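A single chain comes next, written as structure tokens; it is the form predicted on its own.
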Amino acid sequence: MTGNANTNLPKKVDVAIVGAGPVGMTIANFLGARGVSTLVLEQRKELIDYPRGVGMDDECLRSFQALGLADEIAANTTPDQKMRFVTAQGRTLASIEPKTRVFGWPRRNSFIQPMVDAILHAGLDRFDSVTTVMEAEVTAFDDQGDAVFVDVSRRGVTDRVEARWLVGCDGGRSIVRKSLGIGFEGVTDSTRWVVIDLHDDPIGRPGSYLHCVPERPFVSIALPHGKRRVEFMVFDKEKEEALCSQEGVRKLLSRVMPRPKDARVMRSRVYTHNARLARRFQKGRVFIAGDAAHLMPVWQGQGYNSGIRDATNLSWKLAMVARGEASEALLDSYDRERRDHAKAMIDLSVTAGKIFSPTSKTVSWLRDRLGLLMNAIPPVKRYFVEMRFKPMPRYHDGVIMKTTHDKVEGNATGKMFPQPGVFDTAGVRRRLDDILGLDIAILSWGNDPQLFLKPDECARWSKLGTRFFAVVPNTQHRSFQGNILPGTEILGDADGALHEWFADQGGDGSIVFLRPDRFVAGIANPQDIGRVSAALLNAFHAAR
């Protein structure tokens, strides 16, 4: 339900979320799908209607797939968006154009954020357990140890809501983070940029181009539905009022098109890059996520995606604890798993900005020579083209299998599991996650994993909502003669991708434990599954 300042607030909920941006709404959609009572509080009257993020990756779309919204969202994206760094002479320094679908979606996509936000917002109406209230400002909160009491002001009247947990998704100036006294470490770049969004794309060239021009570096990005974004560096003495005036916008656009006066400008604004990371993402029963927890320059388009990673990581844990499937100790893993990767993405974005935007002609010349040289070396070129430089999330702590020496056990453990096409029990080809759902999953290659678990172990996993799958070659999908116990589903490996993945694991095992966010919690050989199962039940803090 979506309400306004006149809507009655629930007195008590499991989770209160501050901020109806993409991160807050993603968490709310996930919790709603799990039946967790959730209240979303947004101080604005309406969702923000101007474009902000314009880059979405495959991990992000996979998260939206889990919410049942990915196909609708994908209709508002441009897939396989190339990114090219171009010299002032028009030569390509580096081209990023990955074609992989390893996680089930294109790795790079452009999108228009208000359209996606609207889909996330409408998605909340599917759930009776979720209430969204606009024009509701959180003025204070009090974590009393067993609950958080949240003061909500609406048109001068303050109500108090009791929540088991509070999540601050309220942006870079987060009131929640500041109220917790959590430091926001990092730097604010002195360089400013003016962003201009255009209707009826007057340039038309697909892809994203970072023009490394020392006189004034600029960016040109093709967006879905005939939109275009261009961004120009702002110099010290330039004023926003002049740059964003009709004359100022036309002068800037004259660098990228012959008739700037004919361009249909949606909006223009100046912004400053930040590289900041909260010292911690949790304090007691209160969490922060998205821009409230980290800010990063836009050059790799990872600010939005990192926020959705936060939402995905935190929401399944909140759901398991709220539903009584796990103890509250599970929630402590959120900070340990997410903070290091957010820092890695900040560092990557800062480095990309330094490569792109020097205004010294000497430094630019040296960069261009080195870049062109590296681009001529095939392995180096592939490194950029296939986007191998992007730090993929790999958890070294948290809800994963570890050795007695506190090391990650298994090469795939802590990494995201691939999402190939599979055939379900009815013989219909589907994406893997559409079959696995939102629960923990145990997949075994060529066998039923339940055959190797003791009955009490199966019962404990089933209590967590775990689903069991036997993955077989597609040739055996309809005729498999092995033993299959009740409760295990057979999946056909449509294109051989899962056969290849399990073969690559070598001696690590053939039975994989997947978390709800589709990261590998652990892998085991059939006759060693009891040891791994026991350790992972502890890692999930499974209720007894």
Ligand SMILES: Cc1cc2nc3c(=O)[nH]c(=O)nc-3n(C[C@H](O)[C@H](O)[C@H](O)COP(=O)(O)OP(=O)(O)OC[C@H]3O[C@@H](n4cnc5c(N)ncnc54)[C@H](O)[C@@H]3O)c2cc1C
Given for the second form:
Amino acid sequence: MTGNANTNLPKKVDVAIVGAGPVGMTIANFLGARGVSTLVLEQRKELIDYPRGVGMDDECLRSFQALGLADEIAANTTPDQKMRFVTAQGRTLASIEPKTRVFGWPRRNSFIQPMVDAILHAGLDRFDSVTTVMEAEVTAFDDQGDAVFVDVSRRGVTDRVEARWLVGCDGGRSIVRKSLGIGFEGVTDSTRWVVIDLHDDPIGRPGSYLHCVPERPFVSIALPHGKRRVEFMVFDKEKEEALCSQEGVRKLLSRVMPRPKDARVMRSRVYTHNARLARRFQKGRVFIAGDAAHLMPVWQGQGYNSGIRDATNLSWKLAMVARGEASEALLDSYDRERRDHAKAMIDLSVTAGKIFSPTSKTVSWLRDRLGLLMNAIPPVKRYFVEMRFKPMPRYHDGVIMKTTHDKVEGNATGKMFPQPGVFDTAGVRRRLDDILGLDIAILSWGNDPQLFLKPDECARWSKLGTRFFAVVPNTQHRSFQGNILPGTEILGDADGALHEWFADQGGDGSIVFLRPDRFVAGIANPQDIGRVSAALLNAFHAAR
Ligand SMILES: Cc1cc2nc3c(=O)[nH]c(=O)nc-3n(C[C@H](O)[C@H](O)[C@H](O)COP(=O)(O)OP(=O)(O)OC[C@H]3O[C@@H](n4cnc5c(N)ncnc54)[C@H](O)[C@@H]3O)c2cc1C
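Okay, that's the form predicted on its own, but what's the structure of the form predicted together with this ligand?
Let's see the whole complex now, leading with the same chain.
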């Protein structure tokens, strides 16, 4: 339910979320799908609708798929958005155009943030356990050890809500982070950028172009639904009022189109690029996620995507603990798993900005020469084209299988599992995650994983909502003659991708334990599964 300043606030909830930005709403959708009582508190009357995120990755779409919203969201994206860095003379320095579908979705998509945020918002209405209240500002909170008491101000009246956990998804200026006294370290780039969004795309060229022009670097991005974004670097003495005035905008646009007067401006705004990382993402019963926990320059389009990664990581843990399936210690892994990857994304974004936007002609000249040279070396070119520089999340610590020497056990452990097409028991081809659902899944190549687990082990996994799958070659999926115990489903490997994946694991094993966020928790050989199962039940902090 979505309410406003007149809505009665619940007195007590499992999870209170500060902020109805994309991160807060994604967490609330995940929790709603698992029936966890959740309250989203948003200070604004309406969602933010000024220009922000335009680049969405495949991991993010995979998360939205888990929420049952990906198809609706994908209808507001342009898939396989190429990104090209070009010199002042129009020569391509680097082109980024990955074609992979390893996680089930295109790796680079353009989108319009307010449109997708609106879908996330509408998605919350599906859940009786979620209440969203607009015009409700969180002014303070008190973590008393066994619960958090949250002060909510609405039109001058303050109410108190008791929550088992509080999540601050309240953006870069987060009062949750500040109240916890958590440092937010990093640098604020002195450069500012003016962002101009246009209706009826007057440029038309598909893709994203970063024009490395030292006089004034600029960006031109084709957006879905016939829109266009252009961004120009702002110099020190320039003022927002002048740049964003009708005359200022037209002057800037004259650099990229012959008749700026005819362009229909949707909105324009000046931004400063920050790189910041919170010292920690959790303190007691309070968590921070999204921009509240990290800020990064937009060059890799990863602020939004990193926030959705936080949301995906935290919400299944909150759900398992709220439902009594796991103990609270599970929640401690959120900070350990997410912080390092957020840092890697910040570093990548800062580096990309440094390469793209120098205003010194000498530095630009050197960059262009080096870039053109690298572009002529096929392996280097492929490295950029296929976007191999993007740090893929890999957990080295947290809810994963470790050896007795505290090393990650298994080459695939801690990495995201691929999402190929599979045939379900009715013979319908579907995306893997649509069949696996939202809980833990144990998949075995060529056999039923339950055959190798003891009944009490199967029972403990089932108590966590775990589902069991035997993955078989597509040729056998309707004729499989092996042993299948009750409760195990057969999946047909539609294109052979799972066969390849399991073959690549070599001696590591043929039975994989997947976390709800579809990261590999561990991998086992059939006759060694008891050891791995016991260790992972501990890692999940499974309740007895
Ligand atoms: C110009 C620009 C371009 C960008 N491009 C990209 C891109 O291409 N790709 C990408 O991944 N990211 C991009 N980003 C970043 C992306 O927009 C943000 O990372 C993302 O919106 C963060 O989401 P969030 O939910 O963490 O915070 P926000 O969206 O900022 O939401 C925070 C919410 O909390 C509310 N709030 C704050 N305090 C309180 C309080 N005390 N009580 C109640 N409510 C409160 C706010 O009103 C707000 O609605 C871009 C950003 C900008 C500015």
